[in-house]
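Single chain ahead, by itself, as structure tokens, in the form predicted on its own.
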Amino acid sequence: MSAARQPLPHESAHLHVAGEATYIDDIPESRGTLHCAIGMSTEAHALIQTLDLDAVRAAPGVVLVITAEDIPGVNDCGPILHDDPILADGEVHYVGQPVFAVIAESREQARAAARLGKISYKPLPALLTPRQAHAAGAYVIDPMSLTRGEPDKALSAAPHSLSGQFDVGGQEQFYLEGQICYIIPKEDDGFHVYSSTQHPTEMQHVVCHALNLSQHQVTVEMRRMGGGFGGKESQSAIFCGIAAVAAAKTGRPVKLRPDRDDDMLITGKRHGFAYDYEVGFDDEGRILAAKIDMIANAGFSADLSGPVATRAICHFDNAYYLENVAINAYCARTNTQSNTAFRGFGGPQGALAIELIIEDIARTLGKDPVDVRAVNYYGKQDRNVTPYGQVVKDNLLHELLPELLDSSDYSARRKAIADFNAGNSVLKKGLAVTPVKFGISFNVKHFNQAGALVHVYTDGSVLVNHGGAEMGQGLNTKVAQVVAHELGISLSRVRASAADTSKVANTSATAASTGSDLNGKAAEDAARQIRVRLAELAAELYDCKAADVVFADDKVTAGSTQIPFSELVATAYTHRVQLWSDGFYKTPGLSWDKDTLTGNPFYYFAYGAAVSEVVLDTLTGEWKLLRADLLHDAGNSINPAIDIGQIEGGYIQGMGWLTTEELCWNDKGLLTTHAPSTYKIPASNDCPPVFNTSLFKGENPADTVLKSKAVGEPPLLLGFSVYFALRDAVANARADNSHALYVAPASCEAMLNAIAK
């Protein structure tokens, strides 16, 4: 039996449950390790007038205090633009921005000393919301615009039209393992960096730039993360930069692990968006024209806001053909944390807008949203080109949606809910179906590459190293399955080692749902080279054609001879056959013109749909998710168990973003929801008692690893259905049966306000 396409356990599951999985803070500390804490700004926007750190330096256990002037190299950790200082230099841009760092003998001493810093400020005007920044023309990058057809003309000629505003908040990544960096100085100005990061190579660059080093002097190692969700793609850089300067100044190992409050105050979130839209449509609900302004809350610096806005533009269409469309995207500069990557990377924010528009069209026409969606879906032979010019060749929604509607008893439940609502004045139910079409690949072409190393040892065991970051999503498990499948051996023979910039260099971030696609293909390439060499040897030894040698079930069959895989490997060593290989992969067929916002930015699309049913208490705003039915396209799944886990987790995380996870800043710019006590992520009790999840049967027509599809980001959009089920319940509670909920998250207060309007 092949190791691939099997629902096998996560490779570290036994370590997770036993508490034996090693995370950064579990690594035994080297002798002389120092600990670092950060002194942060208390102003949203201000000039630093005085910085009195005498009491900090005199505090017990303090070895060193560093500020911006102590950084020997470049004081910047921006991943694209150089506008994001490691430590503030003369000016602060948000409450929580690192200003200085304390290095002490213990973590407790460092944290206590950091609170003793005295900073005086000259306050400057602060912009705290994206609409404020948009009105002021304050942006971190130039606005972007994509137009197809004649939207103004089509809008004026449309039989029906709607316009409105909508606002969706950001989302804290809330990884279980917080940000952490541990740096150990090595001989000859070398540094070994342990970082909980999705992008080891980027952390290598940051440390090198901060210390004026060459990349061969810095090794970044990352075995596993306790979650990332995008929050550790670029934002781990500031912690690596600070720790690196501290380690270089002291010559001793330095660990920097902020507590949860500091972590949330310092780091960026999912971009909140504000929307202004117009749509024209016909009697069937077919969209004839759409115009939208999307204003992203970038925070104080660019970070990854440009690519996030680009992906939002490319996902505004979601599953629907838009012949006449104008999309404008603005990255508003606010005096808040610099927002960053989060699962979906702008795609959810773009797709959410068109789904809200579809729902409003259906409510206006008195139609079932399912029917309005159906008339707008991309076609198979026509109406199949996206606004950015990519042809949708494999739209599965025409088959996937009917299958889900049937398995979920949608029609019968829709009628039952109408009957329930007619007989209940306090409790109201809602039901919604939302589809997903999600493009897979990095927006930037050259990021779509990966490398891997595969070593076969003389006992027949195998070690694979690749450039991807295991953050709990099962990447190492899938890559190991791919290698085992290629060599025809059991998964127990294959071990994945830590991501390490000294083994696989110049890696891309593990993001954009490309982890398995890129690194799996690279590992497959390496393993295949070894298999070909072994097959050639077997053909020579046993008088057959190399093409006829079969590797399966830990055995090698060559003609009439069958031997254990380990025996052939041992023989290969004595015959001086190379038993290790590097592999490389680059995604084919990608193109993108950043000036015209056109091209083929995605290798393929992943599809899915969800049906969600909720009940809402109209007196309190409390609600309950009663049932969820998910059907998702994972292609020919490498590991169905892991994929189903990702689908369900993504759905719940998407639900959390749009319902309970509310980020709040006060009028001074302080994030007041900066701890688990004030920020509500979904818990086990928020999962529905009826939770049906299935994989849509079919392989990926694109030449992906084992014909699979990515499942990291696309399922998050399935959570839209919970939000729209709540909107449905709110509308059902109103006398005019109209939509009135135009904010997300749909907090209890927001829903009560919408009902009372």
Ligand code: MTE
Given for the second form:
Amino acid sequence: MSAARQPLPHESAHLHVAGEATYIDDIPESRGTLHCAIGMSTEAHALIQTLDLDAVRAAPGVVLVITAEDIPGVNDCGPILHDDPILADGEVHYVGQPVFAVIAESREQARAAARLGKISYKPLPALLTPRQAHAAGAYVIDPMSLTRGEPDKALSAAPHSLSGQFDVGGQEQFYLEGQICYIIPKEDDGFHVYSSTQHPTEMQHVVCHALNLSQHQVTVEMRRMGGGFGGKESQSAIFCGIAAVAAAKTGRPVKLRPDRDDDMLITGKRHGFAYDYEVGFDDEGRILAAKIDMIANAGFSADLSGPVATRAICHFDNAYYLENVAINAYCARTNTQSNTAFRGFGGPQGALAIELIIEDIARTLGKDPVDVRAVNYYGKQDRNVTPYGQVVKDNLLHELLPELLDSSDYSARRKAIADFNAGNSVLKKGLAVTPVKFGISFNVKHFNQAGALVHVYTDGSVLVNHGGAEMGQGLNTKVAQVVAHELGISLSRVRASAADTSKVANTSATAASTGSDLNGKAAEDAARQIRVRLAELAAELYDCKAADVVFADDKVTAGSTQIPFSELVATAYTHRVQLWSDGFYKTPGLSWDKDTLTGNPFYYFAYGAAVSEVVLDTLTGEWKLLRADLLHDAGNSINPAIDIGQIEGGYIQGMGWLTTEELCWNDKGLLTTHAPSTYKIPASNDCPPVFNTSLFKGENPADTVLKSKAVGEPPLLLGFSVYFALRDAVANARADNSHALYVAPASCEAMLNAIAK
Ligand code: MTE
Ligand code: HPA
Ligand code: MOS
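And the form predicted together with the named molecule, for comparison with the form predicted on its own?
Let us now look at the entire complex, which starts with that chain.
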């Protein structure tokens, strides 16, 4: 039996549950290790007038204090533009911005000393919300706009129209393992960097630039993260940059592990969005014209806001054909943390807007939103070109939705809920179905490449190294399964090793859900080359054709001979056959014109849909998710157990974003919700008592690794259904039964306000 397509446990599950999985803070510290803490800005926007760090230097255990001036190389950790100082240089742009760093003998000493800095500021005007920044014309990059058809003309000709405003908040990644970097100086000006990062190669670059080093001097190693969720795609760089300068200046190992509050104050989050929209539609609810301005809260610097906004533009259609459409996207420069990647990367923010519009069309026309969605889906033969020009070839929603509506008993429950609501004045139920279509590939073409290195040892065991980063998503398990499948051996023979820039060079971030698509293909390529060499040897030794040699069940069959895989490998070594190989992959067929915002940015689309039912207490705003039914397309899944975990996790994380996770900044620009005491992520008891999750059967028509589909991010959008179920309940609680909730998250307060409005 092949090791692929099996619901096998995560390769580290036995370590995770026993507390034995090594995270960076678990690595035994080298002798002489110092600890670093960060002194942060208390102003949202100001010039630094004086920086008095004498008390910090005099504090017990302090070895060194560094500021921007101490950075020997470039003071920048921006992944695209160079507008992201590692340490503030003369001006601060948000409350929490790193201004100086203290290096001490112990972590406690460093943290205590960091509080002793005396900084005087000359305050400057601060912009704290995306709408404020938009009104001031403050952006981190130029606005982007995409128009197809004649939206103005179609809008004025439409039988019905709606317009409105909607705002959605950001979201803290809340990886369980916080940001951390541990750097050990090596001989001859080399550095070994342990960073909890989705992007080891970018961390290598940042360290090199900050210290004026060549890339061969710096190795970044990353065995696993305790979650990244996008928050460690670029922003692990702040911590690598600071720790690198500290390690270089002291010549000693330096560890930088900010605590949760500091992590949340320093790092960027999912972009909150503000929207202004207009839509025209016919009696069936078919959208004839849509116009939207999307204002993303970029924070103080560009970071990844450009590609995030681009993905928001490319997901505004979600699953629907928009013949006449105008989308403007603005990356508003605010004096807050620099917002960054978070699962979905702008896709959720784009798609949420059209889903809200569809829900409003349905209420206006007195129709079931399911029917309004149905008339708007991309067609199979026609009405199948996205606003950016890519053809939707395989819209699975035509099959997937009926299957889900049936398995979730949607129609009967819709009636039962109407009856329940008619008989209850305090408790109101809500129900919603939302679909997702999510484009897979990095929207920067050259990032869509990966490398791998496979070693077969003489005992028949296999070590695979690839450019991807394990963050709990099961990437190493899937890649090992692919290698085992390719060599016809059991998974227990294959081990995946830590991502390491000295093994596979020039890697892309593990992001955009492409980890297994890219690295799985690269590892498959490497394993295949070894298999071909082994087959050639077996053919020669046992007198058959190489093409007829079969690798399966840890055995090799060549002609009439069958031998254990390990025996053939041992023989191959004595025949001087190369038993290791590199592998490479680049996604074919991608194109993107960033000036016109058109092309084929995605290799394929992944689909899914969810039905959620909630009950809302209209006196307190408390609510419960009663039941969820998820049906998601992972192509021909490499590991159904891991994929179901990703689907459920994504759904719950999406629910958190749109319900309980509320980021609040006060009028001084301080993020007041910077700890789990005030920032509420979903917990296990927020999962619904009835939770049905299935994989949609099928295979990827695109030539992906084992015909699977990426599954990391798309299911986050399934969580929309909880928000729209709550919004349904809120409308059902209102005297006029109209929609009144135009903000997300649907906090208790927001829902009570909407009921009262
Ligand atoms: N799952 C876990 N357990 N932890 C994570 O940090 N990150 C998500 C998703 N699933 C994440 C996760 C994000 S943002 C992405 S882009 C993908 O995993 C990245 O991994 P993949 O490309 O291998 O799916
Ligand atoms: N997702 C995540 N990271 C990225 C992307 C994307 O689409 N494009 C560039 N960086
Ligand atoms: Mo995921 S937001 O692309 O790291």
